[in-house]
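Only one chain is included here, represented as structure tokens and corresponding to the form predicted alone.
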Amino acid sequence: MEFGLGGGHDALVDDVRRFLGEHLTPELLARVRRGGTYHDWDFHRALVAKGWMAPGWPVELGGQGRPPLEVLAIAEELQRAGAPMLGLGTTMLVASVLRHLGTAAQKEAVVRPALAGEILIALGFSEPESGSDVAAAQTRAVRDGDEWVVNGQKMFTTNAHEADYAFLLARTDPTLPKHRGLTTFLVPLRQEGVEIRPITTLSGERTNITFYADARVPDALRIGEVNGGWEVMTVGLTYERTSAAGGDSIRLLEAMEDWAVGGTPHGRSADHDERVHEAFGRAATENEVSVLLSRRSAWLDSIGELPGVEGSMAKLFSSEAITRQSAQFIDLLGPEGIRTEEDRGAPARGEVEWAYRFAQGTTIYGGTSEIQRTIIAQRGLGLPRG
């Protein structure tokens, strides 16, 4: 099977490296890694006017109706350059969902914003005491009428202090199994009884501690059937695991090769050590896995597949292809590869140093490798539980 893109998506890739050079300033990209928060309105925006929010959606419904390869070539792309999308990413993830399952009425009051740029919205899966095991979340809701009231915490509900809403997941039921107790609900984050808290991660990226004390929401936002919400969990986090792969290697990989032909701080030209060229051929190997895993998944998406083991699959490879590059280029560099972009003098622009950092993030966010290598092995290979 033949995953390249093909010759007719040059001229999108070409529109979309326009695009970048234009919006995606180095002051931009500065000012998100020093702040923390991969979401810049204006830039989010910019995608809005471009029409690349949802892209892939049918044109009536507010897409430009493009296949998922195009798709795919976007966000690979914005990927590499290291475009702040997250806030986008999780904003249609939750849009996605409601596209598939959600009532007409969500589609108006939530799809239709989401479209437009004027709202984000975040995800509140994990808990203190349930990170992997996303099924036993403590957090409840009980009927009030016409209402639900909340009270638990979410961990690492990232962007909930830009967001409107938390896609969160809460325990309607607790006499049932812990996989059929759970419903699905779009939580207002500005009202009372919802407190956002930063956390710093290692990476310097800012995610969020969310505490929800009799907070409410009108049962219009629940999402699916009472105690149905592990399926419209299913749904959500196969979007989340079937993004674009491999692009942050990619750049990684782009740093040091520049480094490797500028010359180490003794004035040698790294260009031909036999070091340096085992680590490139095998991170380039792994970074074009990446990419061919992700476009799989795409390719199953076109046809009418959804791509849960597939996702998992390229999800667990590029976790673990950034996390064993950025180790192994900073043993390459040395006592110089600790080095952070803020130093001017940093070998490959201080990218290493950031990448070692964020790369840990990676293998957790989206569920664990142990939870892909679970999925993989269960749903693909058919395999027995332990």
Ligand SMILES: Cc1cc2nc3c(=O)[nH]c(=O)nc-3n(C[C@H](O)[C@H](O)[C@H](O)COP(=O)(O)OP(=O)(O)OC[C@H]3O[C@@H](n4cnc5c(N)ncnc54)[C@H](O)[C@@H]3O)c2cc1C
The other form holds:
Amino acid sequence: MEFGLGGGHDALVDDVRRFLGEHLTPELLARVRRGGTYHDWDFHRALVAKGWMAPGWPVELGGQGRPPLEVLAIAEELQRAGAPMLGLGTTMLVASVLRHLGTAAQKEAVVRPALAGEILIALGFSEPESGSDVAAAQTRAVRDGDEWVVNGQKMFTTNAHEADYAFLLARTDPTLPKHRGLTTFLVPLRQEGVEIRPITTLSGERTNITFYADARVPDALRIGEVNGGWEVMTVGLTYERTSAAGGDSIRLLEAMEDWAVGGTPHGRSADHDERVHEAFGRAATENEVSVLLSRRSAWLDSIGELPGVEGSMAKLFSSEAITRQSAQFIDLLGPEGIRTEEDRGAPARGEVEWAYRFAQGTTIYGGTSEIQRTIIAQRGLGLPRG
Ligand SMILES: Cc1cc2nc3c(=O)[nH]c(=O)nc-3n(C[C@H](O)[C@H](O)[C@H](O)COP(=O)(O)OP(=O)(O)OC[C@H]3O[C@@H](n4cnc5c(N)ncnc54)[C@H](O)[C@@H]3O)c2cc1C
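What would the structure be for the form predicted together with the ligand, rather than the form predicted alone?
Now the full complex is given, and it begins with the chain already shown.
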């Protein structure tokens, strides 16, 4: 039984670290944190140039044909380093949907420039009254000749201000049962009928409310059948829940290790403090579990299985682990723990304070913890619907 990624991955990991050393500068990291947009065009294009936009895709489709465990090795390193990857993540989610369900014209007009690092695609699923119950979407799309006219609003359209399209879930037949009357579109965002308004989360991350007032989308940019949007969403949401996990809490623990080795601002020796050992031992164990859960998903992918429940487990565990750990580290540091990263001399470079705020959102986006637990109970254990 092999729990690591295997010795063959060492050279690849070294290559990613070299790449990060060159392109992920402290200035870039600080700029991303300050601005709250977890996408940077220069870094994104450097990833594209390296072939790491879609390393798992077949070479003939613009990828590198790497097996899932190599793809994960790259993703783990990028996540551990805190690389700004949200734009890449949502764009590749939609590109993967289009790879399976898109028309030849959509692949040429959207997937090709997306893989070339020329455009981004944001996700327009959630609305003010529908997040977990995403099929309750009320945003309407009405057919008008070769086009559709979209009216409504979407909450949390992350990176809409950088993106060219929103992968939009809209109601096309309100007379049909909730899941049956939905259709998905790629709505061009740079048009008059679309307004993008920023919202800032607790951690300073920028996301957006997007308003659609008679926005237009050609029928050629409809994905899947009319009223077949739920089938398209099922594919999309599966991709949303399979990615690297644990990188953020590994980085947090590393910052805390530096603090422990360097001593505390009050001169108290952290090395032999039992509470330090307890918190660090717990965090290291949880981080190992997070990594192994996401490796299991990648392994299932590599043998041709769809890791739905396993992806939910990795997402659930890693997001709750960083929430627990950051709270425990704040307790450990006492009042010093809420000094921010702008505050020179803050313990662990202010990473604990930031992680505590950042962690709260991780248990919400990509499906809340409650929803992940329900998926695991129903699909994994076969329990009936509550
Ligand atoms: C930082 C951030 C970025 C995001 N980016 C995007 C994006 O790019 N695109 C996008 O479309 N969305 C995005 N979202 C939205 C995210 O997917 C939703 O916030 C999430 O699905 C929860 O929906 P909601 O906020 O409407 O909460 P609700 O669905 O209203 O949930 C409220 C509470 O009730 C619980 N709950 C709801 N239903 C059930 C149930 N059946 N059983 C048990 N408990 C339940 C939830 O777990 C939660 O605790 C983002 C959210 C955040 C915070």
